[in-house]
Every structure is written in structure tokens, then in C-alpha cells.
Amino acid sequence: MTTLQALNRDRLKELFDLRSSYNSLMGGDFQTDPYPLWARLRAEAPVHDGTVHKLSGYPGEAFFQGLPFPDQPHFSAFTFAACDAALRDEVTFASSPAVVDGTGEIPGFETSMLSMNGAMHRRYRALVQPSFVPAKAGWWITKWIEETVQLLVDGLVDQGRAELNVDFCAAIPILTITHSFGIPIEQALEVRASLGTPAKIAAMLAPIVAARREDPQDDLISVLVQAELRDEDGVNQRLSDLEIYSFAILLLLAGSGTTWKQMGIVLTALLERPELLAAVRSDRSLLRPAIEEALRWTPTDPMFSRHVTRDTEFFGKHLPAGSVLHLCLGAANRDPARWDRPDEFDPRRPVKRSLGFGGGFHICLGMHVARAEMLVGIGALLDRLPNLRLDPDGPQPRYIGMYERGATEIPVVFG
């Protein structure tokens, strides 16, 4: 049985498309392009008062990390110098309104370093942080990528034809992190059909905790199951099981959605430009610029918060003590200020750091495992699918939603 055939079409479907019920809660079913709309809020100045999806025109309400917080001001940024210099502010603009220590009673990226600040963040980020470097991508690459990928090609390569945003993009990234836990491939998309159920993720990871505390194997678990975190006593404690569930939800949450959205915005933008795609196709060493360009002109993720702990004059805007602040990272990642010809998408342009994984001390743990994926993985289909080309007589596919983007189908022949 190939990989493909293990996993359910349906259901792979139903949980990877941002138009589903699934998704919808982060504006997934947002279809306008917010960034014409997002240039002339830049353009009017860099903080203006409301919420991302307000100020573009989303219909209801969108959530999201730091969303919905109704009882606060909400404000929103759109220029590269306001976004990067509140995520570089870690003390006036916190990841979470409380003070989070891991020690919750429940499980989930609400205890997780996602929402925690300060030294107690930069602590159990150094936990995993050596798993993460760009040093350790072979060994998530020999170990659990390259399989991953050539299985999913295996059920493609006769075809003829595909569609790659469900049946290639998103089970990669779900395949190797749960592969990475020790959970079997069946179990795969209930894992990711449970992130909004904490305790069934918990079940789920329970037995493989309790087999790595006795015999540690060479995978994620067991690096948490292993890790120690050094007090404020300078006395080092083992991670409790509750620490590691929350550990892997945000792993999970991260490494099912962000690398599965981003390879396929990679993709379309290839696809779409096939000059560009064959340059690629022939040298190599333009696909990493691809991908980082793909990361600033659409970031998966274009806007994270933080919560105002004082009062404070920011980029000309008044921003009371306990008010959240939306960074709009799509936004700033098109500032003609830092980025010529910024609505472009152009991967010969000169490199700039931008924040599609984010930036400061909360910038994505993941981003070079994610890299290595979609890496591996576009790379796989231009050495095995010869002459790989969008399907004329398929859908074209768009770029959709509002706090997920990503796009939608991608049908695509060769040979």
C-alpha cells in the first residue's frame, strides 16, 4: 500500500482546504486579494485602530493567535519598521496577556512557549532549539523527509496527472511530523483533525511518551522525553508528560499547516511563471531563493499579535496598557519602503530578510525543517514529473483565506 493510498482522500481534503468548515474559523473562505487593500492602509500610516480582518473587509468574525479579545482595543500595523520593531519588543509587546509557565492543567499551545515571554520562552526554546538548527535538516531529511516525499511521488508518477495541493503539499508536512513522534501513518489525519481537542492528542501521544521514558529512540519524543529545563534554583527537572503534550500540539499545529500552505504557494507561483520553472527546473540553486521569495511576497501566515503590557506611543499611535496589536506580516513583507517593485514576485531580487517565518525571539522554531520540505519535496517532482505544467483544462488555482492563506487546488499534467 503506497503512502497516498493509506491516507483518505476525503478526509485529506476536508482538513486541507482552506474553504472547509475545518478552516473557515481563521478566514479561510476569505477569497479577495487583501494586498491592494493592505498597500493603501500602509500607505495611510503605519498603525491604524482595528482588527486585520476588519479593516480588509472579512465579513463575521476571523480568529486567530491573539483573537478575539473583545473587551480590548485592538490596533493594527502594516509597515516593515512598525511589525519588526514590535516583535523585537518582547517586554512592551508580550506573546500572551498572562504570565505562562507551562504548568497549566490542561494541554495546548496556550501553555506551550508559543504564548509564553522572557526568560522562561528562551528556556524551553533551548530545549528543542538543537533539533531545529539548519544543522540538524539531514537528519529530518535522511530520517523521515526524502521517504515521505518519494512514497508520495510513487502514487503520482504513473498518473499522468495530479492534484498537488491536497494529494502532495499537505501530507507531506503532517506525514513527517507525526512520523516523527512515532505515530503511525494511519493515525495521521486524526492527529490533525484532533488540534482543537488537546486531550485526544494527548491520549494519542501518552503510550509513546511512556515507551520513550523507558527505551529513547532517535526521534522528536524522545529529545522531549530527554530534555531537561534548569529552574530559576538552577536545579534541572525532567519535562512532565502535560509539558510534553504541549510541546507537541504546537509542533503539530505548526508542522501540519504553515509548510503545507507555504510549498504550495511556492509551487502556484512556479506554475504559473513556466519560464521561471524551467530556470528552476535546470538550476537548482534558484529554488531556495524561490522559496524565500514565495515566504515574503505570501506568507502562509499573514498576521500574528501581541498584547500591549504599557502604555505607549508607537509609530504615531497611542496604544493603552492592555490593548492587542496586529502585526499584518503580509503587509509588511510588500513595503515599497524596504523592497522594490514589492508586489512581484521575483526570486533574483537582492536577498532581505523579511518576516514570513516571523522574527525576534518568537521567530519560527521550525523554518529550516520546513525549508528542507519544501526543498526535498518540489525538487522530487521536477527530477521524476517531466514537464510539469498546470492542467489547461482543470481549475486555476488562487490564492485564498485571510489569517491562513494558501491556494487552492493545484491540477497539474506531465509526461
Ligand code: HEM
Contents of the next structure:
Amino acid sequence: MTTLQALNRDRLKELFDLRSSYNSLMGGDFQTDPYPLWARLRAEAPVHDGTVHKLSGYPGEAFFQGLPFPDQPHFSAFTFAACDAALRDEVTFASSPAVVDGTGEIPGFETSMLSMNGAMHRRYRALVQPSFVPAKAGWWITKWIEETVQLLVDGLVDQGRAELNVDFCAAIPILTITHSFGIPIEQALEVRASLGTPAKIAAMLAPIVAARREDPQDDLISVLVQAELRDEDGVNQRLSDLEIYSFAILLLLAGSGTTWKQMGIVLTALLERPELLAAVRSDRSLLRPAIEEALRWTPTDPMFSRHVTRDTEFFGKHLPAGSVLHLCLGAANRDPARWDRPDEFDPRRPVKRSLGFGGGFHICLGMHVARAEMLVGIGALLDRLPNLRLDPDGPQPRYIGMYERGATEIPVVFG
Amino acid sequence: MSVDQGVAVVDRSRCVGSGMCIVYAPGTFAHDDEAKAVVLDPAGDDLETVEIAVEACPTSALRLVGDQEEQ
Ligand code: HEM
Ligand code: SF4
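Pass me the form predicted together with protoporphyrin IX containing FE as well; I've looked at the form predicted on its own already.
Let us now look at the entire complex, which starts with that chain.
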């Protein structure tokens, strides 16, 4: 238990409250339910002029992948067919406005594979993909997830009540990723707080990278230091320190906030439906479909964007080269052309891919890790907190946020 | 297996190893050491399940062929 005491509750709350200043840049303060409006926009036309946040009535500026590019025209796609088509066509719809080759000066996600295209992206992705396949889920669970989850539940189990969003959901992914890097727990929150300052993260990683180069372990930084990148001429090269920092920063950025908020959405959706929660509790095979359904119904990242590389006619709109296309995955995931009763949260509906983890060549690398964290996390709550239910005297959770959606807070009682 | 049954084929150059096919048709697909999808058992799932997995492939690396004509 000693290890987890190093986590400071108040600091945790500040970093993981969607409305706190850390997160308001991504539109964390947005309170309106955008889905009715998205339904109207989707019914009107597959593609609209403007950014998703402006079309959704978000006041002011919001930042996210693909924002801001104030000088470029923006368009937004709202149907499943249009979003899926753009994601599958990386030649017309690129992940960055300029060519990214991993050799930038500054570590960060702008120089990571998230922003690469074509063969370059494939070479970098292939280095880490073997650590993120479904067959590796067991490695993630036993090495980096299970113990943390049990320790977190140990901390709540005797209290009779808890706030699960920050004290549980938020803690699991950041601890999983930092743990898998070999970063000590005392530094986990510092890492989270430094996400906007890549140089600080690089400084925290530097001694670990150096140590793993000397003496590789069974962890993620060791995978990166041992990985060999084969260039066009077929020559193998090790990743530079800078490339490793960029990879690590991408994993931190992509893997901590997302899974936290998605886990909160799954939990809230279940707690708001006590009969369904009881069904999941007694038949644990329903938990996985409930997670998949939450990724469809309310994906935490409802928008990613692409840069238009050449003039193109796209679902009734002319998109000039250089423009930015926002893909409203949230709206696509409730397209009535693909799902019956799309606004209903129904884990028993027939299985079918949604765009909750994106699509195309950049589809989420961490999806099986995220699923494992949510399964183990929520599974442990159901196993160890009898009669788990929303606190009738507490504030009821609401779903908020523009480009990073999640629950406000999840006060529960049990026992 | 009859001609109209359909067998999944993997285009290795398009496969990024996402594992989506394994999520939807775990009886059929697996990964090799390079995290490229392989068909482990062409009869591992029913046809409808394999079709869902083929559609789920984010990079269009999978297609179904009638096993006798094209194999
Ligand atoms: C439920 C939680 C998660 C959600 C909803 C999610 C969602 C997404 C989405 C939509 C994309 C596509 C971005 C684009 O197309 O531009 C993406 C990419 C990515 N995600 Fe996740 N993610 C989650 C968890 C994770 C975790 C846990 C990790 C790492 C441990 C991770 C690592 C990545 C990486 C590295 C990419 C970039 C892949 C590439 O460019 O090829 N994600 N994620
Ligand atoms: S779904 Fe497609 S890209 Fe993903 S592992 Fe299967 S074949 Fe490869």
C-alpha cells in the first residue's frame, strides 16, 4: 500500500477535473449535450463548413489534434460513411499539414507517428505494435494493471462511499503507462502535469532510457531502445533518444486522459441503469460489450481531423487542398444508417465496429490496453464493492466536454 | 467448405496489426511475430462473424474470396 500513498489526492483532483484549467483548452467546460445538434447536422448533410466546436455552439476557441489552423478553411464530416471514407484514404486526407519524419528538434506528438503518413508511419508503428496486440493484454494486466487496480480498491473498500472518477478511473491509466515506462510512482503526477512541457518529460525519461540501453528489462522503454528501424535502403538503425521521447510522450498523451474518461463513461452509463448493472454483475461476459457500446455511444474523443492534400469532391462538398477536415466520430457513431435506435445505450445490440478508436492506418494503437484497463478496473469494482450504486445524496454525474468528453464526477455508495 | 462460403485473405502490406479482426473473429484470426494478421483457422467462426471482422478492418487489409475460384 505504501506506493500508492505517494499519490496526492488534491493534486490528482486538480489534474483530472475536466473543468479545471488544465483541461479547459480542450473544451472541458462545455456542458451542453451536443448529440441532438449533431443529429440535426448529420441529417442535413454529410459534410458542413466550419469546425465541429463552432457548429456545436461552443463559445470561443478550442484546441485539439487538428486545431488551431486559423488560416485554413475547415469542414466537418458527420456521417459514418464520410468519416470512414476519410479515415481510409490517407493520400487525400493526411494526418499532418507537412511531412513529418521523426527527426525534428523537439520531442512531442507533432514529431511522433501520430503525425506521420504512408511508409514512414508504418515503419514507426511496426516497432511498437507487437507490444500492443490482443495477445499482449495478459502481459499488460499482470505486469502493469492488476496490482494497481487492487491497491486502489483496497483504498476505498472500507469507506462505504467513494468518488470513482478521479480516485479510481483517472489513476489507473496514468499509473499503467508510467509504470510500464519504469517511472517511479512519486513522479506519475508530475508527468501528467508536464504533458504540455515535453522537455520536462524528456528530462524525467533520460535516466531511464540510459539505464535501459545498458541493461534492458521487460518493459516498454526497453522495447523502444532495442527496436530497430529499417530505412528505405534496408539498413537497420536504433531509435535516437529524441525519437524515444517522442514515442513516450505520444503514449502518455494518447493513453492516460482517454482511458480515464472512457472508463468513467462506461461506469456512469452502467450506474445510471441499475438493472443493466445488475445484469453485468451476474454475467460478467456482458462487461466487454458494455465497454464496446460506450465507445460507440459516447466516445471520449469525438473528433479527430485530417489535412486535405488535393482538391477533392467529398460527399457533396468541394474541399480545396490545404483545408482541414474535422471528423465528428461522435456523430458518426450514432448514424441511424448504421445503427438502429442509435441514441440508446444498449450493450446487447449486434456487434459491429464503431469509430470510437478511430479508423484507418492511425487507428488507436492502445485499444487493447485501454480495454484491458477498463475490464480489470470495472471488474474489480463489481467483485469487491457489493451493491455498488450512485450516491442518492450526491450530485448526479453528467457528461461534459467538447473534444474530450467524460463524466463530471461519479459519487457512489456500496455495502 | 463450399465455393460460396468465402475465406478471408490478408493483404500484409496494408495490415498495421490493429487487432480489430481478432476482436471480432477471434476463432479465425491471429497475429504472427511481426504483428501481421494471419488466418489461423478458416473455419474458426461462422461466415457472418468473419464478414463483421472483414468490415471492421480499419485499413481495408482483409477481403473475402470464394475459396475455390481465387485461392
Ligand atoms: C479508451 C481509451 C482510448 C481511446 C478512446 C483512444 C482513441 C484513439 C483514437 C480515436 C485515435 C486515432 C487518432 C487519429 O486517427 O488521428 C488514437 C490513436 C492512438 N492511440 Fe488511442 N485511445 C485510447 C487509449 C489509448 C491508450 C491506452 C494508448 C496507449 C497506451 C493509446 C495510444 C494511441 C496511439 C499511440 C495512437 C496513434 C496511432 C497512430 O498514429 O498510428 N490510446 N486513439
Ligand atoms: S484488422 Fe486489419 S489491420 Fe488490423 S490486424 Fe486485422 S488485418 Fe491487420
